[in-house]
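Quick heads-up: it's one chain on its own, the form predicted alone, in structure tokens.
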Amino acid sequence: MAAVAADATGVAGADARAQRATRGLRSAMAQVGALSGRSVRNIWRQPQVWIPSIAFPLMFAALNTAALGRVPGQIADQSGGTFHPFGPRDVYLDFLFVATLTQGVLFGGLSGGSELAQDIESGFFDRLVTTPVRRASILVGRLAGSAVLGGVQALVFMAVFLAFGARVQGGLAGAVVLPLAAMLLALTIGGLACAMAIRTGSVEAVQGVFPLIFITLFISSAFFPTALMTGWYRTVATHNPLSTMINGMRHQVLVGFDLAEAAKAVLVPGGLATLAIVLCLVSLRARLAQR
């Protein structure tokens, strides 16, 4: 009888633990949902945050296409043959497609960090951490806004470029890769910006990252093929992680769907996003330890 009672007690304890775990998971999901909704609404209510990250890359694309749209697509190589730096269709607009998408997402991704820095400056962050809300939910909710903005930007850029004659040779599968990679890239930039916001608590410090992102983008294969670069510039651009991601995305647009290239387009920003989120959590733990 004692053994039966012990078994019954163990089963009851296991059931109670399972119920607590379920309630904890539901609570965490509810917290993430509420904070994510707040982040998305805050971005939507501030057009000055998301309009420039869409309008300026499109304006830049229009200028670049007008200036370089008539550059010969077939260029002679050292072996006496020719290669197509802008893809089989020899259309610079197709080549610029991914560059514009990446540019917009990089700039828009900073909004998550800026919003978090504003929360810290206003005191909302300090009030939030005194509540029973899970600490990770604060970051996940904030980063969700950056990811949603990145996905929306990708869809807007795709619609505009397709309307002006660009083509995604990879079809539907290739088209799916683009917003997915954009959202992961937005998580990366948003994570780095949030880590800086937590460390400094300053909107100005977060916005000061913009020149570094700008330089990183232009020392990559975004706006010109690395095969046509020379010297240290080509070396840096070749080893720039952005170039690996961009080349994988661009393959879906210029050539067709390729699983290996799609994996590069997704795994590179995915890995960087993971590192950025870990950095965020470390920064958050350090800040809370100082309280």
Contents of the next structure:
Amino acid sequence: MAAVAADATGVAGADARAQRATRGLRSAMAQVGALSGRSVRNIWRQPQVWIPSIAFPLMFAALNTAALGRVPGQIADQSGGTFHPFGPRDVYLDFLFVATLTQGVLFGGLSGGSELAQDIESGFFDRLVTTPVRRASILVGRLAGSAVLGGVQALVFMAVFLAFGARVQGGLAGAVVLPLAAMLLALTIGGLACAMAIRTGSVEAVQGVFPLIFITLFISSAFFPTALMTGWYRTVATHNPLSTMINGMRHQVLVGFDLAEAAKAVLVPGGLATLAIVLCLVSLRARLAQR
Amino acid sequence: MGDLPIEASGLVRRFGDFVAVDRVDLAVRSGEVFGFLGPNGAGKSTTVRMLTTLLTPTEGTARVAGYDVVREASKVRRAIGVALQDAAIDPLMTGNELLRLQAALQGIPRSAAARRGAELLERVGLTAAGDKRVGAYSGGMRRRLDLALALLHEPRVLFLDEPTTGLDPSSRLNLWEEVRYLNSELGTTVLLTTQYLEEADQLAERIAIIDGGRIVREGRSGDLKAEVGSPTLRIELADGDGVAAQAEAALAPFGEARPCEAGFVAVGLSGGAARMAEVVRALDEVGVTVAGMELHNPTLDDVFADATGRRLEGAAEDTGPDEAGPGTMGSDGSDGRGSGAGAGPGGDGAGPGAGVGGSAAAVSAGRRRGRR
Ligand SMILES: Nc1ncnc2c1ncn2[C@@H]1O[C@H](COP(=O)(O)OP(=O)(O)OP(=O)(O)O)[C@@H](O)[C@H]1O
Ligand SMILES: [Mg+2]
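Show the form predicted in complex with its partner chain, please, the one above being the form predicted alone.
What follows is the whole complex; the chain from before opens it.
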């Protein structure tokens, strides 16, 4: 009898525990959902945030094509063959597509960090922290806005570039890789910006990173094939993880869908995003502990 | 001891070498409105931030709703409602969106949250503004929304850090009503910080006066005032100063004379208001006609001045004109204090000009100096 009773309470205890866990998970999801909703909505409500992150890269692309549209698509290389820096179609626009996408996402991804810094400066963050919300939910919620913006940017850029005659050789599969990589890259930048925001609590500090990110982009394969570069510039650009990602994405556009290249396009920003988010969480913990 | 909703012992918070909160002890009882009164920079917010788990105490311990604010912070957060002094509300969100967000963060199921959110908006008079962005709200509306947000999960313990600073008088009254309602109808324990004497007086059952990070007085408002001294009875003489000597003689049995301007006599009325009729009779007997009479009770400002030697900032505007009369004027300096039982609001002999209207300008200048 006693044994049965004990068993029964054991089962009941496990049930209760499972129920609590489910409830905890559900409320964590609700928290992340609500915070993500907020961050996406807030970006949407600030056209001054999303319009430049779409318009400027497109303007830049327009200038670039105007300036470089007649760069020959075929260059004789030392071994006597021809090198097609812009892909087999020899169209600069095709080449530029991924550069514009990356540039836009880098630009937009910072907004997530700026928004968090804004929250910290204004005290809204304190408001959140006095509730029982999980600390990680605050971050994930904040980064969701960046990621969604990154995905939307990718789709808008794709539409514009296709309208202007660019082609994605990888078809649908190749086309799916691009927004995915864009979202992960947005998470990376958003995560770095968030970590920065948490450490400094200052919007200016976060926006001050901007030039640094642009330099990183310019010393990569984004606007020119590394094959055409020389010296240290070429060395840095070749080893720049952004180049690896960009080359992976670009392969889908210029050549065709390729799983290994797709993996590069996704795993590089995926790995970086993970690092950035871990850095963010560590910073958050440190910030909350040293108060 | 264990079931006090807010208790702190030896709470210290330093920022570098600066001691913002210095060995604060608190014991707020269940169902009480506790007022935390102090000037700018006194350490009110810092204390509230420690009690609401936003800041870690440098020393000391505190328990809120029965949980340790450091070791059981997340349990504390579940039990408390907080309206911080300088935590902005996201101006891009609407009132309803903020309520929904708050509900999710507090783990309130959606349907219950919607009902309760609507109810709270109604109570704080924001139903019509619920779908407007907070950026378009007035300061008073934000404060009320803030209160609604803090109340959404029906907290047992509510922290309001300067809830009415910057509000116009009618919004202030509304907020007071709301706090009273919460406290009397729902039994919510409220810790409220304020720089306004009247607010502490009106709302709080018990008050702690904090200055320079330390609690300098604590108790019921009435008791604190009584400790400072007897109320001042100020009598206007129908026949002017000519009868002042007779009047003062007749008043002597009621308490010590207090300084006041020409044409008036004043006395520290031991025994309080109940003896006013006797005073009139006594004056009548010696043939002095009374043109008017005012009884000035010691104010919390007098309590503050007694404890710190300074006046509380904004006290003059806050307590209204009748209390800025001669009864309180003499006491801006600290040196007029300490003459024992009689050291009422009149402060005796605070400088050479004490007690005459002519010193008013000098005194108020001194007061202003004392504020910063
Ligand atoms: N994070 C901080 N770093 C350094 N000093 C601080 C910090 N927070 C508060 N202080 C200092 O601690 C003291 C107490 O500040 P606190 O905000 O608690 O005062 P308060 O009583 O709330 O004043 P107010 O009525 O102006 O809100 C002030 O001198 C303030 O400058
Ligand atoms: Mg304060």
